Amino acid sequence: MQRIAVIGAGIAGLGSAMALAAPDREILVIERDAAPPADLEATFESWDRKGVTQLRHSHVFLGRLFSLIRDRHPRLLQMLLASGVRELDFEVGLPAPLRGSYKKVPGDENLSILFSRRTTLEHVMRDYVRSLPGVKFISETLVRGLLIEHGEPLRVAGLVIERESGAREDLSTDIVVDASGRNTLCTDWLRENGCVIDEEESPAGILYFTRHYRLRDHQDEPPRDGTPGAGDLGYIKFGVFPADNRHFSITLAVPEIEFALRTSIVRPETFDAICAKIPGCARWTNPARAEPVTKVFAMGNLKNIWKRWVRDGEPEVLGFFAVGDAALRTNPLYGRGCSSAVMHAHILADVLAATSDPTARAMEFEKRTWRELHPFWEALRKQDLSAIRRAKNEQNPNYKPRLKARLIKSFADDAITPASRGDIKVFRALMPAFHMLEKPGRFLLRPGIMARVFWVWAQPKSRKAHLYPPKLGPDRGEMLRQLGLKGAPA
């Protein structure tokens, strides 16, 4: 029996328990909390997961993991779909003014999104994965270190674990999986011992902030008019997550710079008054529709980290994989992490089926971890640069942006935004690389789909004013003014 202990029982190391799983392995997860409650509310309401910091944010799973899990994994989608997780497909998600005309065709089916509270899926999971062969859970244990056989390159032949008693054991195995998530102590360990895991890193630039809600009894979620659940006012960023069993939660990203409204925002009052002015907000929390069941909660020190195994072409460490946060980081404003963990889970365990040598599992983990994912990083760590530059110039009343960023604005919102609402064809093209199943920006190297942005481009706004959306919400001086706070201007 081959041996594989995961670091951790959140959704990375759940996915590597699950993409592991074999009737020759014995597959040992090892987390330090408490199992949850058996009832999903009880579990939302008092589950204690001091090492995940996200637990009540909200989350979803985008069509990659979608498609994974239903070709994979059907029985757990059923058990998902089972227990009010919501799937949301493709043609719900369709801008108004293309819902009258919409034809399905082939590949629509895996552009589906899973939604729920994160508690929900970790504790569907957990069963699934708990009835899957050799595997075993090992709970209220801490790691406190790994076993290390030096040479050239390191190898992991185990942990040091620490069990609820306060007893240590040495752990041997085979193989070592770090799911701990974005506190990992496991890189650090490794740099101790001589290894050098190179690491970039960029700002997220924002906080996150939110707060879930229950629809009141005989109470339905608004009508999908077109009204944006989700959008950027420069100095605000929101979104609204649908969840299981007639819960939903609003997401609220509030730029570092912006003092003010950070620090108020935690509020419970404040929250709900940003909500009532932005549209897309405001028709779900109205209280005669739905009722607050949380406080505000708050997630910072968010920042994009991509963390790198092989050196000068060499390993720097065998029989240890890190999976999910533990290796790259995300801001999770765009719901990237839960699909990019198990997507690393499942080019490990492929990478283990396809060779048994360690050198050679290693370097191809990390070559296809770079291919795989390392597009959508990139990609994610542009865009936030992006925003931190706007959410500066948004302070500055006297901000006159140069030509290169008019024309970059107004291709986004003059070209590709009129051009995906009013265009099945373009907004069809526009979605794969959203739900990570191609690499971001595949969409503009193919002529007819930017024949028809550029198209749209070129006409005047008075012919193509029906296909912009409604106003996200106030500006930023409205919205302080209306808020109370310092810095809005006189």
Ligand SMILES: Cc1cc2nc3c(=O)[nH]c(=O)nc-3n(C[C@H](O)[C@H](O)[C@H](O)COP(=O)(O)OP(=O)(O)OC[C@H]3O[C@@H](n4cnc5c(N)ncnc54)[C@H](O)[C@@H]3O)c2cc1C
The other form holds:
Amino acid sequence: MQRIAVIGAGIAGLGSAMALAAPDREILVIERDAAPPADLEATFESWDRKGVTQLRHSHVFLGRLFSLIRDRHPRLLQMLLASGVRELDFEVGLPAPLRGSYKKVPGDENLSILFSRRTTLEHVMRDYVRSLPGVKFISETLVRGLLIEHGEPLRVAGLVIERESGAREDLSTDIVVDASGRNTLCTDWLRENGCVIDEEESPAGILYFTRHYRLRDHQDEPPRDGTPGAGDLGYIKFGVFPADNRHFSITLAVPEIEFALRTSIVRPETFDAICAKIPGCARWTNPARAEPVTKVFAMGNLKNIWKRWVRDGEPEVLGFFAVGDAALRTNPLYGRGCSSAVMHAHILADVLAATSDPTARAMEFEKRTWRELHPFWEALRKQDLSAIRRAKNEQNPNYKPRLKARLIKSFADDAITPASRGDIKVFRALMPAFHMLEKPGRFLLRPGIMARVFWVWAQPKSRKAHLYPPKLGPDRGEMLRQLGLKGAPA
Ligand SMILES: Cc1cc2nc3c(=O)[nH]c(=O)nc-3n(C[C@H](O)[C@H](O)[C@H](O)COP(=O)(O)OP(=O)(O)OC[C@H]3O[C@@H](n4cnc5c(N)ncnc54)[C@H](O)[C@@H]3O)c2cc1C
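So that was the form predicted alone. Now I'd like the form predicted in complex with the named molecule, please.
Now the complete complex, all chains and molecules, led by this one.
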């Protein structure tokens, strides 16, 4: 029997256990927090999850995760759907002008989103993982260190764990998977032992604020009338996240430099007042339709991080693999983290199956992680830098964009947006990268897409007026004035 220890039972840890479980393996999932209560609502209301600060923030699960679960873990998909998790398929997500004329084509079946509270997804995933052969959870147990064999390179041979009673013990392993998330200590422990782990960091530039709601009895979700449920007002980004069992949440992401807004938005009355001024949120939070069920959760320290475990063509460590947020982090706004974490775990499983040589495993894991995940990370990093610039410009009433910036904005607003809202081929071409099913930036290269987008760009605005989305919400000055906040232009 091969023994694999997985540190953390978050999404990457559960994904790793799912991907690695096999009759000839013992998989020990070591988790600092207690197991969830048996009931889904109790899990949402009271599961104490100190190890996952983002547990009660809005989560959405993209097509990559959906299709991976459907294809490799069909029983899990059944369990999720039976627990109230919902599949929003490609057709339901079509922009209003495209509804009615839709014909399904192969590939559309992968472009589904799973709507669920994170607590529900994690709870059901955990039940599924518990039923797999050889998997054992060791809960309320903290990993305190790595057992390291010194050599060139280092080899991780096990873990030091601390039980709830405070008792410490050594656990020898064949492989350690670090799925301990954004605050992993493994990187530090390895560095203290001489590993050189390069790390690239780039700001996300926003703070996250989330509130959960429940539909009132006899009320339904608002009809999909074309009012966007997500958008970017420049000084605030908003998103409605439908979820399971009549729940939904709203996230408002505020640029770090919007000081007055970010300090007042945690007050429930301010949060709801902002929602009431954004039509895409207001139709959900209308008090006749839904009631808030939580406070406003806030989260900062959001960054893009990428770590490298191979240097100058040599692995820095053997027998150790970091997956999910422990290895790379992206801005949560794009909803990529969970897809990325579970993909990463499956890359690891493929690599371990392909070779038993420890050096080859380390090299191949690094190579495939780079090839399959880095393009998304890099695209999001650049997107964040441009959003940070935009937020700064929003605060400057005298800002006049240069020609290049005006062209880029016009291409986004007057070409891509109306083209994707009025031409199913353009919309369909955009979706695979959004869902992490295709590398970013390729959609314009698909046959005929560039010509279709340019054709729409060339049309006068009056001819494509019906293809623009409705106004997303008030501009910055208006919003701050209405909320009585500092920073509003006189
Ligand atoms: C505000 C916010 C919103 C997000 N929204 C989305 C979204 O909409 N869609 C999406 O796909 N992603 C989203 N993400 C990203 C997603 O939450 C993460 O990418 C994902 O949780 C990563 O999984 P993980 O297992 O690596 O880390 P986590 O899920 O954080 O799990 C880490 C686990 O390790 C445990 N642990 C840590 N240290 C130890 C230790 N020493 N010993 C034992 N156990 C330990 C923790 O208790 C925890 O259970 C969001 C992130 C944030 C911050």
